[in-house]
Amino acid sequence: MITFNKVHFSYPKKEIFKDVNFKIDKGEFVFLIGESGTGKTTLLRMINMELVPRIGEVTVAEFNTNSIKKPEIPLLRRKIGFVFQDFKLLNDRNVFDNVALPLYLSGVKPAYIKKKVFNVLNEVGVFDSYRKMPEELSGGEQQRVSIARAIVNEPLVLIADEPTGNLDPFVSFEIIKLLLSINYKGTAVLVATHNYEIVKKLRSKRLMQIKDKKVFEVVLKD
């Protein structure tokens, strides 16, 4: 489903991947692990095609870095949810319209959104604050909404940068656990992250870290 083949990418003064390989399936959990600066955030967004290989290409499903077309990116993309360590909530926006939004922009019929999104409000745990705004919550009923907001196109795969960041250990792990449950149900999931605790307690997860800009696939020993 997500295939990176001979991919080498550079910025301007610094070079970030050299003859990178790997493949993840449909209905996988992946954690990417490395070091800050080694590119970790870069892969996550050649998977969303916001960058493109220098020499290589990436595959999303249907699409490929060599091939796609302009108009064809939203498509892409809304294949994909992405969730992030500072949440990027719109501050002037409810739970529910936040949550709401990416239906809105897909043309989706008003009587579907709301019941798409009090499904999707109720999985993840925070139905009753669908009137509240973002300010009003705790950083782990935040990053439930932006799950939540990831999740309601019916994503492919569901990518998470440092998820866990700005939490404390109990809530990180709550996080992490709402997230096997969504790749229970089949949605593929790639988590980077700083977090090792987390890591070594769900071992059995297949694990890839990135180290002298290459990508490996890492078994963790007792």
Contents of the next structure:
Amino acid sequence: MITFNKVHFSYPKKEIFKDVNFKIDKGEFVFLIGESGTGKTTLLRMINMELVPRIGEVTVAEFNTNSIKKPEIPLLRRKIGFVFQDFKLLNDRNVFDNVALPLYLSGVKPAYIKKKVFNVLNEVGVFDSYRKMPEELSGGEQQRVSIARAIVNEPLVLIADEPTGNLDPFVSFEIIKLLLSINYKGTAVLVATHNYEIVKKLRSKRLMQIKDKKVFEVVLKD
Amino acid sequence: MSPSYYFKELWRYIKSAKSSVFSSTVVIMIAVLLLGIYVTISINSIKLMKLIRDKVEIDAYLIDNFDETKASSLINSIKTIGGVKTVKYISKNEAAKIFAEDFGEDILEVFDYNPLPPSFKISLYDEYKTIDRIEKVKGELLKYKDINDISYAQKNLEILERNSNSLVFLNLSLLLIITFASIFLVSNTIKLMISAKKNTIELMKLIGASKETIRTPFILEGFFQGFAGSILAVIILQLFLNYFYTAYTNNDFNFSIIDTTFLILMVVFGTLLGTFGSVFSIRRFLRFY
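Can you give me the structure for the form predicted together with the partner chain, which would complement the form predicted on its own we have just seen?
Shown next: the complete complex, the earlier chain at its head.
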């Protein structure tokens, strides 16, 4: 579903990836680790096709960096759910409207939007807060709303960039549990994180590490 | 995407950034108002120049013992001079009456006798109201032995002729400066306003909004700001103009207020300014997708 094939990528004065190859299949749960500045966020942005490789190709579902046309990029992004460290909720609208936004953008009918948003809010555990504004919520609640927004469109893959970066350990684990339950229902999940505690606790999950401009598979020993 | 979505988004943007919406509307209002004031001043200064030129007449003073019976034949003869439109004889008595009207005093009480000479008041066709042409007419008039002296508003004409070209240049320069300053000011204000929404735009891109979907509410916002700003400008201008119309219109000068067509054009200008200001400002945020 997501394939990196011989990917080379550089910023104007810094080479980030050199011959990166990996594949993520439907329904997988993958942790992506690496030191700061190694390119975790860059890799996620390449999946979103905000960035394109200098050499090689990235394929996400039926879209490929070498052949995708500009008007197709929004269509690709509707198949990916994104969760951010800083939540990126819009402060000019309440929880319901934040979560409903991707559905509006996909042209879904209002009657269905209401049903779908309430279901998802219930699933992530913030149904009671649907009328609240983002600033009225705790960090953990905001991240749950952000996850609800990411999954409301039933994406093929959910990408989380440091989703626990701004949260305390207990809430962090709750968020990871939520991502696991989403994955359990069939959505592939890719989590870029610095939180090695969580990675160690979930050692059965696939782990990829960015090191020396390459992506490696890592197996943690018991 | 349904129109109701765009209007909902527009309303959200306005509600969440009331002060910047207000300030860019005011900036558009000022820009349109400046243009309106400029056009009013321009129209009225041109009108004033024309009025001064229209009032230019030649006074041909006759010898003191002029034989009035010769007046009508002399008038007919003067009318044959190129450029002369009308000729009117002013007798010594009529001159005394005009003096009394102008100064409120009887000339006979001032001097014991009437020193005012009889004269001809000669009006010219508009195209002859230049110093060169009047001097030629003056030369022809002085050939008559009954005509003693000639006078006309030479100083006023000299000022007009000297300044009319620079006035046109000044007018055009001001028009250009005001137009470019308005565009610059408005586009920068709108750019600042849209910059404040940078995070919203970035998120919209990431969750799959098309360029059109992101752009449309901002363009609508620019359109309505431009419309509201220019309507306000037109109202303020009308209030000013009504005041000036009452204060400065008299028998000699009728202060011109700009007509409805121009007011509509002002609204169109302001609306376009707001709309295109938004179109160009949002472009830079959508360049990289």
